[in-house]
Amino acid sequence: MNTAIIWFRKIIRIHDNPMLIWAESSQEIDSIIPIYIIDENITGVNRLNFLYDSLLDLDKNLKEKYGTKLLICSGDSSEVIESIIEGTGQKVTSLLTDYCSEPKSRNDVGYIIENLISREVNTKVFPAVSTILDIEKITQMKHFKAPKSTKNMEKIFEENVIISPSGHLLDGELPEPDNIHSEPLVIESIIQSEQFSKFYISVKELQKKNYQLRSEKGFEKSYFLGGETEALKRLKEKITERPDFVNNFRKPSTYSTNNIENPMEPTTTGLSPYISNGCLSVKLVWNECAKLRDINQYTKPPESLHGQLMFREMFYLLSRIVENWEDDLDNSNCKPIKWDDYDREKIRAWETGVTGFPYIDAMMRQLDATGWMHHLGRHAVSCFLTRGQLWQNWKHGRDIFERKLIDADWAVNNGNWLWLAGVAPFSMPYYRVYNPCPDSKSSLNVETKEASFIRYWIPELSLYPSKYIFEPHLAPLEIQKLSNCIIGEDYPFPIINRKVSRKENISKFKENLQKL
């Protein structure tokens, strides 16, 4: 009996899963062994919760639809796969996995492929599973040029005939396999093998870990439930059933302070965690939007939903061809700005939401509690940390986002920080600095009349008049007392003079550019 290991990496789903489809149709494969190897570098509570949710959901779906289970492991990927091959008692002929563009992931797979050749195990890596474009194919084309805008991306899509005249993706058929087969005895023999057991995490263990994390964090703070089931439900509620929303969507016009009625619920789709974790196919999202497209009123890129997906593809392409994409040195997409040395107190205040700037603090507290933040909130806090007020290296913020965001994505996270720190070729002008104390006219799109978002995330200020809530240190002492919050005692004074720092930082950025 020929057996294939199916290694889920950037995808945690059944729909649009070419590995499962290939295994089902192949005459060479009799049964499969589905596995997932948890990245031990993921330490953020919200990220882990979302991942555990997603794995438990995938295991449940595999059991219900195909009568098989997911082998969940933690450890060195090459050692895990070696232990599975040793523990099957059957001939493993194939390792099927999905393409990942991160350097470490590509190196890991290359090492595994090389080691499996001697075992006569064929490794097949499926491209364009977590993206729309085949990243390797596109970036290796003779006339490929690094994109810097959605116009460049539209040209790439057009030249490679990605989209049909109706707006659908040409390879957008996303079937689920009808019947995939696993041998229960083989799966159990692997689980019982001594070599594999040290890597294996049972479903009960994972459920226990998940519950413990949620109970320690607080169940009311766990807003985004991970998994393919939840992803498809949210896709239906946020896109499929809302044609007007899709056609009129302009991302810069959405409120950064979430729904007024529910400070937890985004005014955008909130699908990014499901796409980045592979619970939801980005191709399916594209096609669902295309189905609803009204040619007379459909918003165009870059503001449309399709435009946002193109931005994501752009960062994936750039991250593959730009050396040192994640660094500020020897990176062609990063101007070598001389930032201040790491300032522990400033970084701590920024990360924990005690800068004395309520809008910044509310966003950072939301991130810590839920693992999510609106894109305009990300614009504001990253600008504040770097070129706006604190003059700290963008990599410090990037690392905190990488740990805490449930939609953390190596290509996109680095791309966003390069962009918002003002150091990339595609950045906004460095002198366009967001005001961390926004009013109703701010491009950050803040709800200021009720200010319910600030009151929710900064309960110390919940009784403040809206007039002062974004700059509470300006409130007369009498109002501070009536609001049960004395600035400097119950909530901090601003850690920096925003107007002075803005002026100084713009000057420093300009000087840095003149020296290049």
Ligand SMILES: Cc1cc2nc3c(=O)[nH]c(=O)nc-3n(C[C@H](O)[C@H](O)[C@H](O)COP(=O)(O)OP(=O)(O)OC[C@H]3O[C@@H](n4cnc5c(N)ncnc54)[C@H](O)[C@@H]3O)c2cc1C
The other form holds:
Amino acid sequence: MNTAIIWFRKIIRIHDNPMLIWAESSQEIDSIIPIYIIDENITGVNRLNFLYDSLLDLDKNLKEKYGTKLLICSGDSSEVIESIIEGTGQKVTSLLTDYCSEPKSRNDVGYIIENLISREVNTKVFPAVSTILDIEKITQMKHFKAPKSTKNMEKIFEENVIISPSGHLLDGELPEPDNIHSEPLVIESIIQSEQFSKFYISVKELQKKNYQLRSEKGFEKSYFLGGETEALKRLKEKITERPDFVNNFRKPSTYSTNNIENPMEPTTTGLSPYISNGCLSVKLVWNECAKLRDINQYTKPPESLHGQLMFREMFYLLSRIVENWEDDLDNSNCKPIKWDDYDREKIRAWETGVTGFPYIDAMMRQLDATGWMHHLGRHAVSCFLTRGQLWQNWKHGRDIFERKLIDADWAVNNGNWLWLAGVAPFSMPYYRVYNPCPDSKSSLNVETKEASFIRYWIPELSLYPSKYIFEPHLAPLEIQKLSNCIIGEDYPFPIINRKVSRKENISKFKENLQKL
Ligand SMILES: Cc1cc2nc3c(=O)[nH]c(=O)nc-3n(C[C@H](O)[C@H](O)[C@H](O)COP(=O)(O)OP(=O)(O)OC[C@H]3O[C@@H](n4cnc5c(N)ncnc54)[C@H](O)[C@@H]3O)c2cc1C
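Mind pulling up the form predicted in complex with the named molecule next to the form predicted alone we just looked at?
Below, the chain from earlier opens the complete complex, with every other chain and molecule after it.
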């Protein structure tokens, strides 16, 4: 009996899963052992809840479809895999896993492959599972040039992806296999083995942890429930059933303050947590949009939904070739701006949503409560923290996003912070600073008439007239009293004079550039 370990890494799903397809058709193996190793560096409550939901859902789907459990574990990946091989009592011939581009993941797999060679276990790493493009292949091509725009990305797509005239990816979306075999007794013997048991987390334990985290936070349920089942449901509701939405999608026109009726629900697709965690195939999302394409209406990149997905691919390509992508030093895509030293008070106010700028605070409180924020909200808060108002290093904000975002993604998060801090070749001009007190004409696209988003996330201001709600310290004391919120007592004064800081920071940025 030849067995393959299927190690799910940036993919937590059954659909569009080339490892399962391979396992079904291969003559080399008879049964599989599906595993997932939890990254112990993930600490944010919403992120953990989303991940646990997703793992519980995958376990349930694997049981229903193939009668096998998912072995959920935590610990050093090399030691976990060793312990499984020891615990099977069967011949493990293959380790199948999906490609991850992050340096740490690549190193880990490289090390594991080397170790397994002596055990005669073949490792097979499947490319282009969490991306559309084969990142390794494309970045190693002789004529590859680092992309800076969607124009460059369209060219890369034209040259490397087979797309039908209707915009459908021809090699995308693999069918769900039916005939996957596993040996429940083998899986049980691994769970019982002394070596493996220290890494193993049972479904019951995971459910308990999930429940405890939610209780501590005071929520029974998260707004974004993790998992493939929920991902496919959201895909259907937000894309498949809405041809007009897809054809007319223009990212810059979507409201950053969510749906007026529901301050939790994005005006964009809200699919990023599912794509980032691999609960949803990005190729499937691309194809669902392409199927609805009406040639006379369909918006174009960079504004269209296909344009959004191209940005994602762009950051994956760049992060693979740019050394020190996550750093502000020795990074060819980051101008070395001299930011102020870490200011605990400023960062704390920004992170916890008490800067005295209600739009910024509402966005940051939404992030804390749900793990998600609209793209333009992310623009505003990252600009505010860096070149806009607080003059703090973008890496401090990046780390907080990394911890809290349920769609946190190493390549994409760093790429967007570089963009917004104004330091990258693809950045917006440094002097285009967002006003953190937006009006109805702001490019941040804010619903200002009812201002229901601000009222929801900052209940202190819920009775303020819309006229003053974005800059409540300007309201006459009489109105502050009538609205039950005195600025400086019930809600903070702005921590900075936005007009002065904007002017000073633009000059500082210019001076920094002149010195380079
Ligand atoms: C400072 C900052 C940090 C960010 N960090 C992350 C992150 O860690 N993970 C992440 O997935 N996105 C990140 N983004 C990008 C973007 O904000 C989110 O992908 C988007 O808001 C998700 O919402 P949606 O699914 O409704 O997007 P939609 O507009 O519906 O777009 C569809 C999909 O396209 C992709 N996409 C959209 N915009 C971008 C973009 N600018 N860059 C890359 N991919 C994009 C996402 O996968 C998204 O789900 C960041 C943006 C900023 C400004």
